[in-house]
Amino acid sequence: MSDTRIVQIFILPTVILLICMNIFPLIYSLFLSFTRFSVISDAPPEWVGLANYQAILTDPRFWNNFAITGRYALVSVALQTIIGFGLAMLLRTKFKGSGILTTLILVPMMLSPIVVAVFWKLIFNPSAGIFNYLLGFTNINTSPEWLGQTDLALWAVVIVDVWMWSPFVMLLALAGLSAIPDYLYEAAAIDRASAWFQFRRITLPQVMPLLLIAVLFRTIEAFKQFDLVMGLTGGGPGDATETVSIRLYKLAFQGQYDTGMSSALAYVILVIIIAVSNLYIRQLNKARG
């Protein structure tokens, strides 16, 4: 056998493993988006056409939890990007402990969702936690309650994510910071340029493209944020919380099972991810040139 016919068979393998595990279920969930099928029933499903994706864009609560889910990744990922940057440009220049420095900083991108969920459910606790405390809030009976009043919810779980995931900004925004070459900056002084010009012509179109990827990154995760929600509040108080991955949980797991409905809310899900990914890769495109 030739060397190709050798690597073919080697291959072939992996890719039947791929197609079983990622392609099959990806056009199977697409055809039981078009049918009214339970998982727990043993009725075959029904083709029903365009009936779940009426449902869904017809009915005021999902469009609820597609503003909740608005909210809370464009306030999250602004504050990431704010805070990344801002970590990066103070830990660009070395200096005595800024590795350990910046270890540290990058602990809690580390850690399980779902066990920052679990501490920082601890520290928003209005009688035990450290956070009213921390806040000036030292009555427990007049003590903001973080994760069961409707109106803090929401941003309790944007404080805990901004927590989490600013240091990944921090460190894309530091790798191309890092990249920047020093003889832009020596002819920027040389002219006599301000530290403002310099970080207005210089620094931020160099990193911009990493800051956007960052950005990208992080605006993707945001729409399909779960287990730090759910170990939170679980989409409370109320529907505070239920951001569009929380309900597609509840839809398919919770209740009647929904699996036709559900599978329709992840294509829905899908098809906004693709379109704001596409807006930020024409901006990134735009950045690079």
Contents of the next structure:
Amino acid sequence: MSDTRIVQIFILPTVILLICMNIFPLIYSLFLSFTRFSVISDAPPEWVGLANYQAILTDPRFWNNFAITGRYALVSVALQTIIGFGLAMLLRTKFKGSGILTTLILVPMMLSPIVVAVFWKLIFNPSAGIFNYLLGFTNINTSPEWLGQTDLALWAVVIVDVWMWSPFVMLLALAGLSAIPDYLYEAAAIDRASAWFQFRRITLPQVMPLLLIAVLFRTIEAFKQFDLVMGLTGGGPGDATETVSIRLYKLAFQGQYDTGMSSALAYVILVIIIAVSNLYIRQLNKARG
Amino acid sequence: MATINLRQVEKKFGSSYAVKPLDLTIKDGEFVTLLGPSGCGKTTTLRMISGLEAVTSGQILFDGQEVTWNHPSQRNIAFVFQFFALYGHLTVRENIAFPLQAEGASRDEIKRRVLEVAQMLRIEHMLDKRPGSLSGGDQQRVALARALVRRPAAFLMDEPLGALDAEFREGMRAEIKRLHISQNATTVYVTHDQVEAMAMSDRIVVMSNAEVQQADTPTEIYHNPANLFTANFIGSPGMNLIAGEYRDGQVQVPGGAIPVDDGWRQVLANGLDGDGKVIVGFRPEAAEVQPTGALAGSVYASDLHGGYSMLHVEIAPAQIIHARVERRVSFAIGDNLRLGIQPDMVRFFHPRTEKAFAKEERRS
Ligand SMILES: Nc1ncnc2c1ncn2[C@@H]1O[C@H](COP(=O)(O)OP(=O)(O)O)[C@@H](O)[C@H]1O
Ligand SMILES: [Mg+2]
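Structure of the form predicted together with the partner chain (previous: the form predicted alone):
Full complex below, order starting with the chain above.
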């Protein structure tokens, strides 16, 4: 047996697995997205062409889902970046206990989103939760109901997401900051650069690649955000927090099990995520020079 | 331009000295080199002058003004780092412009001065490249340009040629020397390369073990080393140093006796311990092969150095001295010969204190 032959035999199981678990569903769902089909009905897929896509792109409710997701992703990622980077700048210089503090800050990131959702529900609880109390609302009748008000629910999810994932940005920013060689700051001190000038011309450009990676990861995650929202609000109240993935879930696994339509929606999300990622990656390459 | 004064400046890391209390005055426009083996405290001294390193105690003055606790940015100095320390994410142009932008110079002025200094260092064709894509020599030119562009009061350079290939080094050495002459800027230069120090300096500060061994002109350092360390460290090979005994106007050494000049006799008689033990030193070029020379020995090895030959002569088992002779002179290994030593080039050192004796008339 030739070497190539042996190599092929060894990689065959993986390839078969990959085809069955990834490639086939990917292609099959692409096919289904052009059909009317429900997995719980006995009827075979019925070819409808672009009808599903047309429905998605013309239905205001879908547009609303995308708008909510976009708003959520933008605000959440922006806050995470600012807070995460700020924390990293604070924890950059070692002080007594900074190691333990860093580890503690990272804890939220390690929890399961469902667990986080469950206890933030308790924290947000208008009568028993500590959140309103800390904000200074003591009268239950006038205090905000974070998860129950349409104007607040998305903010509540943002707060939890920021609490959970700012540490991730911090971690990457810390890695970026610690990779900046000291001599650059020494040279800058000799060159009589002010602290602000050093930050702008050395620190920021040097951490930018890692910061962009953090932002890229968080943006993709925000677009896919499901478990946290599901656990906190289930998409409600009304459709105030109905992100595209919540909608996708409802479409695919509730009521009619509209597999054809949900496949089409999944593809639309995929295209958007790829497009956004490409924008970031282009920025990233630019930042790396 | 600035005069730099160090008064009892010292630096300790933990309990060990990186620089023992040091006094040094660097005159306006002077080119002073800190020379010494690796780890002797040269970089630390330079960094204290720059303010990048805080002194443990002592005072630093620029033009009579105390700057000991001033931030580097308040000292109006330029520092050329051993490994360039260029801003890798900026272009060459932006690197050179950095100090000007930091002080808020106008766009036109920045453009003009960057071009000016780039032309002076012949790097104007690479202004739009990133430093990472340049050769070591060009990176060092960029670092020099960044240092020059602000016209600082003093230049501090930490082994600026240390990271360059040998072929570049001599060219850059000449360039730095020329820059110094044209700018007439006070320069403190650190190197472990004595050839570099000899070639460039107005004054050399020889350091070893965190201490200044001698601070003087290259000529004085070479011809009148203050102690055994300097005698041995300067020159390649260093001074021949032979332990002997002073008796009756001669120093008895293995292989013969070296006559002592009248001028030295009184100095040695007064300065030596009772046993007369002394160390005699002379440079390889002070020794000549003569039929009636004072020292007898056999040729241990002989190497040709292009313009001259270096003879290694064994005057006693395992005691070799070096003699620089004309390149046409050649000996076979094992040949016996005698070396004469030019009397005015002989120096004497105290074996216990390791210090050189000085002739009375020179001391005053
Ligand atoms: N930041 C530091 N911490 C501890 N020891 C140091 C530090 N910097 C230098 N030293 C020590 O101080 C001594 C002098 O170092 P340095 O000035 O770099 O020597 P040189 O430049 O002459 O090679 C060395 O023994 C070195 O190990
Ligand atoms: Mg050094």
